[in-house]
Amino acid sequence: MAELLSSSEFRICNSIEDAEIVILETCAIRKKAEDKVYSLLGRLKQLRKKSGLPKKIVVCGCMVTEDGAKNLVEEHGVSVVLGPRRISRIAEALHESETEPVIDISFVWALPPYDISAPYISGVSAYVTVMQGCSNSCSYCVVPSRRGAAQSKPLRQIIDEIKLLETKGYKEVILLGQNISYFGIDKPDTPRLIDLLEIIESESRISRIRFVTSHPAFIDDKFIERLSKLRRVMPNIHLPIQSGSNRILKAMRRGYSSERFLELVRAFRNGNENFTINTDFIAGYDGETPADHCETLELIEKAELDGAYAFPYSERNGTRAALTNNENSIPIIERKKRCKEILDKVKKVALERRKRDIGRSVEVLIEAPGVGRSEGNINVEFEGGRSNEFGIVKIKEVSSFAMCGELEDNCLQEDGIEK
């Protein structure tokens, strides 16, 4: 978006008190985010009256919805409404609403120009959206009603735009989908998410390439026995198990087992022992035991994790399990209490997993002199360094989720492509 309205002679504002236009993209993932996103109209509105600014408020993302857009327009004196398979329009549609309101929540995907990308993250990555919605059915899930079914983007656009990411610089992409995993599937003939990161790798000379989020239902041994052939792929996977009970995963509609996840744990291990697996953790949904919880505490030693999300259980009106109007509901303070003990486990086997680091010689991609990340995603911290180049730290000091060492060389080479 920020690269669309620049190209339309829009500009950035460093303040929002003298914006005159305001963008909110919107998660309706929890609803604590939905009831962010109204404060914060409520806030603007005030703005608007003290002000006159911002003239015109832009909500776009997963909190649109049909039945919301018009008392987003009527209630709260927004100008622009976008699903979020329409943010490409969005220059377009600012130009459009000097006459009249704008309400376009279509799930046809409007996509952007190919000389367009993502704005950059710390000047050295950058995001590449892939696909579009979801086609699973989780019951506690709003995704698939918010953003429609899975969409994957056409294969020479997303090449494309990768060979236009490098021209500028960038050193690392990484590759966006709500379900990643299920790349390919929605289309007859089309490449699949390990065929995609092949092709990527032989067609580009980007020097690192990530993908989120994936899900353990979609991802086969195959799938790892060839990603771990991939020499710029990071050996680092986000891969969202929500509990390790495996009466809770059933209740979800998760579609594999606490066993099964941790199968995949160790096939992505064995070809590298230092691949890092983060995932997300549900606490406190519906019907969950003590009992169940436990199992939970317990996949996380057993995975030996390298970090995680969790969140207390946010009820979704329309969700499968919103309707069945569960009498199990658990209170939000154990719901709380719980995501803390989740959090406090993940935190304990994280540091045993750093520890392994101590006294070895990582790859650090160099964000900002004295500040990088591994190839695994963990944060370093160093002396020095040039920023957007590469370097090899060797580890002395770490924490739960970061490591702190010496930089003994900067501005890798290898094979002719910068590493």
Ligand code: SAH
The other form holds:
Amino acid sequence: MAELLSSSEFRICNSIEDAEIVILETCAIRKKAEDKVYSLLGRLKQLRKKSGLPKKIVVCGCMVTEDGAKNLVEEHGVSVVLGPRRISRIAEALHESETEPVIDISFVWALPPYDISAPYISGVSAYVTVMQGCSNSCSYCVVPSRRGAAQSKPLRQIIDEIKLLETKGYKEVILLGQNISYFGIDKPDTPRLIDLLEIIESESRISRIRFVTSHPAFIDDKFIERLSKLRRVMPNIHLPIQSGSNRILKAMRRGYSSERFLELVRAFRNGNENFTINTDFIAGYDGETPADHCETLELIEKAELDGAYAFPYSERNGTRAALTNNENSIPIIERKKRCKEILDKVKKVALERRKRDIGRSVEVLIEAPGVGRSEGNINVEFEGGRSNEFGIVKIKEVSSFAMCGELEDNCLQEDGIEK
Ligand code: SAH
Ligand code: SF4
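Same protein, different state: after the form predicted on its own, show the form predicted in complex with the named molecule.
Let us now look at the entire complex, which starts with that chain.
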């Protein structure tokens, strides 16, 4: 949205107190995220009372629902409400709202000519949304109801976006989709994810390609084999498992077992033991016993994870879990405790993985002098270097999620492929 608005008469301002328009891009995945938006809306109401600013409040993203939109306008003084697939209409909607509030939460994706991804991560990496929505039905998840069914972006548009980013000097693209492993399945004549990655490698010269978020139930051995041949797709995957207990995975309707997850982990690392694997966990899902939780802790060791996020389970209205399982719910304090245990275990396991990197020379994409990321997406620190160039860093020290070393070589990529 910042990118889209920067080409019209709008300017980004430095403080919320001075802003004539405040845009809130919202997340609804957990209740805490939604609560934060309501508290910010309360603060904006106070500001407006005092100074008359902001004149307009815009609420976008997953918090927006059919029922909630009217309430945002009537109770919270919001002028524009845009659903997740409509944010590229931001400039238009701001103009339309001069006369009356605008509510547009249609699930029809507003695609070209506007939908060029905004830059991200210090002008080195950029996100490219390749699909919207999700057609799964994980029991705890609000995404399908807030974002609608999966819809893949047309191939030509993705390639054009990447080429544009390339000419702007970006070295890395991160393809985005809620369940990116599902890419193309919604359109029979569209390439699947692995085809897309191969096409990007052959048609663009972008140096690094990543993709998130993958889903274990939609990855097969053929995918992994073809992936291993792609040199510019980075050796890292974010592959959320959610739980190490098959009983809980079944209740969550995830469609795979912990054994299958471990098989995938082995297959990704087969031939490249430095392939890094990150995951997500939900702690304290309804009915999760201490034994289920132990299975999760064991899985962290077995999978030798490089990193993970863990979230205390949050009941979301309208999900299958919120409708059915309430009598089995785990106290919030216990969910948080289990969450911490998961994160502590991940920290320990990841440290062991990183120790193996001591003495290795790793290629780093430098984001700013002194900091960059390895091919495995690990933060690396060193002395010197120039932004947006590649360097080789000899690793001297490590922590669980970062490495530190000496910049050996700092050679500019001349043609974006060969160094
Ligand atoms: N599509 C991805 C995840 C998208 S949501 C997948 O299927 O794996 C990002 C993460 O938020 C999830 O991996 C999950 O760990 C967490 N999450 C989703 N719903 C949640 C809920 N109701 N409570 C707590 N965490 C949740
Ligand atoms: Fe939610 Fe991910 Fe499941 Fe889709 S696949 S319903 S986004 S958790």
